[in-house]
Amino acid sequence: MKGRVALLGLCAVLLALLPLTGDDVLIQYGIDALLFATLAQAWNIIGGFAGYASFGNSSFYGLGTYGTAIAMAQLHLPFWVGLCLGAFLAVVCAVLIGLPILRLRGHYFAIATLGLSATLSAIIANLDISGRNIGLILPLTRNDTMFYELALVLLVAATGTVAWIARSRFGMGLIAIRENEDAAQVMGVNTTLYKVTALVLSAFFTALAGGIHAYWITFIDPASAFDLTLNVRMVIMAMFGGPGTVLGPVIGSFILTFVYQLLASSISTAAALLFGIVIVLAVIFMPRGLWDLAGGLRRLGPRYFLQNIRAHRL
């Protein structure tokens, strides 16, 4: 265990001393990496330990720029007020819409939530104090390492959240509502309680990368700030590294991250489909991701590849 959190605290002081190369491509890449490692380990706080694939996290993401871009485009605030309301939106949706959809399950809580961004990006394209379909345009400042060392702190503090509720008796209930929520509740579990506060915890840490991103790229419009696809990255990211776990996220992130740059720069438009087949791939062959894989190669070896292929009926 020791071993264990001093090669986690190396490899923080490692991506913390990724700045001093000075190669600004690295650090970018670095930027983007680490906060779709936070949006793939917030969305682990619901989908992985509660087990509710939520398609609403897009919606707390574009809640996040808005209120960041808002803040500072339109009302001349300091970024970190910005970033604080972006947040508070966020959070103020989640409760108000995970109390009523909460109560659906399985494949009807993710269709509900597949409505919730067209209809906040219909909702911010007509208000003027948004910039209606336009967008909006944020002070320009070209400081990636700040924003580099920003995201890397929201990462480092998404993940120990991660890390506490994996060891809490909060994560207990949350794998219990996982497993067999009525179970979970004959048991003296607050299904309710339990299930709107992960989604508050991971409207929070979505909505401040989303601040973040906003101020980086100076830029936001209702399409790309509620775009549905990001939240289908960060299920992939989060799939492929591991659900339920605390740092299978961020590695599917940081892997397939690299992998679509390498794939986007160099076969352009056809990075996506070759990403979509290596997912599919995955998904038959490690459906629990490279963190299972591991254990599951040392203990079966090679039969645990057919072992999913044959729980998939293949």
The other form holds:
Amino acid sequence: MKGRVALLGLCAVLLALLPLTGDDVLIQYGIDALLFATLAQAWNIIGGFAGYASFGNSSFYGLGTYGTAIAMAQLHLPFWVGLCLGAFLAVVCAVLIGLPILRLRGHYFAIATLGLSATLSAIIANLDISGRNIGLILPLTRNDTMFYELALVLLVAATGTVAWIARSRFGMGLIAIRENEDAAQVMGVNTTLYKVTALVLSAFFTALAGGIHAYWITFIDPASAFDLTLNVRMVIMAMFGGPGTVLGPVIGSFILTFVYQLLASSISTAAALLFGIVIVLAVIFMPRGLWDLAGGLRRLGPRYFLQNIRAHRL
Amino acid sequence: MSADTILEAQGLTMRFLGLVAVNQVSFALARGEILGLIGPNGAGKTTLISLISGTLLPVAGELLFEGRSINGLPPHARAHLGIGRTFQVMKPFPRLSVLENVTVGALFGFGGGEHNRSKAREQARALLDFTGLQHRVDQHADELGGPDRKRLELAKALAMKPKLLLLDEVMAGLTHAEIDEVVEIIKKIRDSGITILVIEHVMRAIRSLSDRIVVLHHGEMIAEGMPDAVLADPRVIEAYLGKRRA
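Moving on from the form predicted alone, kindly provide the form predicted in complex with the partner chain as a structure.
What follows is the entire complex, opening with the chain shown before.
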């Protein structure tokens, strides 16, 4: 266990040293990858541990984005105040939305969260303070190293939180909810409190990632801030890596971001198609993600794939 | 209500869209006793257990646990007070190991449970020995066969350290030998000071276990008393076998 933590610490330090290469493109890819990994990790808390497939996370991202943008562009406040405002809005939204719709289970929950992004996007597009549907321009800061290190700190914080969850009583409660909510509640798990807390934590990290991205990219509008395809990518990356594990979503999103960039730069026209094929193959051969694949291969060897195919009656 | 009454139901009533599942049921459970709850299929037995554990809310009536009303309490709060149950349609945590399944009970049960995960795991391990699942510790719950699933339900509920244990057909589908084992386990549980309400169709088991028996029929309590007397009651025989056409 200690060796593992040390190894991870070493990885984090190595990642932190990457800007020393001075390669601007690499750093920009790095910021993108780190922010996506954070989003996947944040989704993992509500989707992977509690088992509630949230499509509301793009809303939390949008609120984090707009919180930061409004604070900086409209109120002329410092960046960190903007981050706090964005996170605050997202957390409030998670509590207000979570209390009623976390009563819904399975597909119904997913569908209810789907509407959230569109609603918030429409509201934002009609408010003067958020620049209506034209969007907001943030003060320009050319310091990619700072954004890179901020994104890394955020990813480490999110992963540290998930590592704590995985070992805690709270996390066991979330897993019990995912596995069988009826059984969990009669065994003493305060299911409402646990689910809302999980959604709040997820919203918090998602909003911070949105805030960092907004300042980095310097221009936001409702369509890009409340983009549902972003939410779909969070889900795909977390599922690809291994939902409900500590490192799966991070590794999954690093690999998928890398594969996507590789495809996009070599065969740009067919990149999306090939990326789709990668996802389909992953779902067929390793439906529980890379993490389960690693364990399964050690246990069963190639029979692991056969077992998955059989389990899905393909 | 006497001092050693642990649970008292007064006029409990439950309706589903006009169907009266439980109608004006009143009874009391003395601390340390085993109360058998029997009745034909659809009599309202499981509904009654769900009302006590809080997964269903009654349309009328009052529930007192250790002298205090628990009507407004959600299921998890009742678990913290010391009410544990098993499910007739078993609800294991399918992709968790047997040990983890039981650990959840230890982490969250009576008084909020044991907050330390490794201590909770040790308690769970001891209960797996007690219920005869020690050789299944690391298996996933969805890999277990029927009898072991029944044992797992029991172990999960016991891990909560309940004061009152509600058992919903833990013997259904078991062989004679397995039933005898479970009967012995339940007696040991009672001897450790836990009050038990047991639903069972296996008459041999219910007769040997119960201190008293309550009979439900169409949601109404039609008999209550000592096992031999209740099982010989003509109304009870009629409920099970129908009216003799002479």
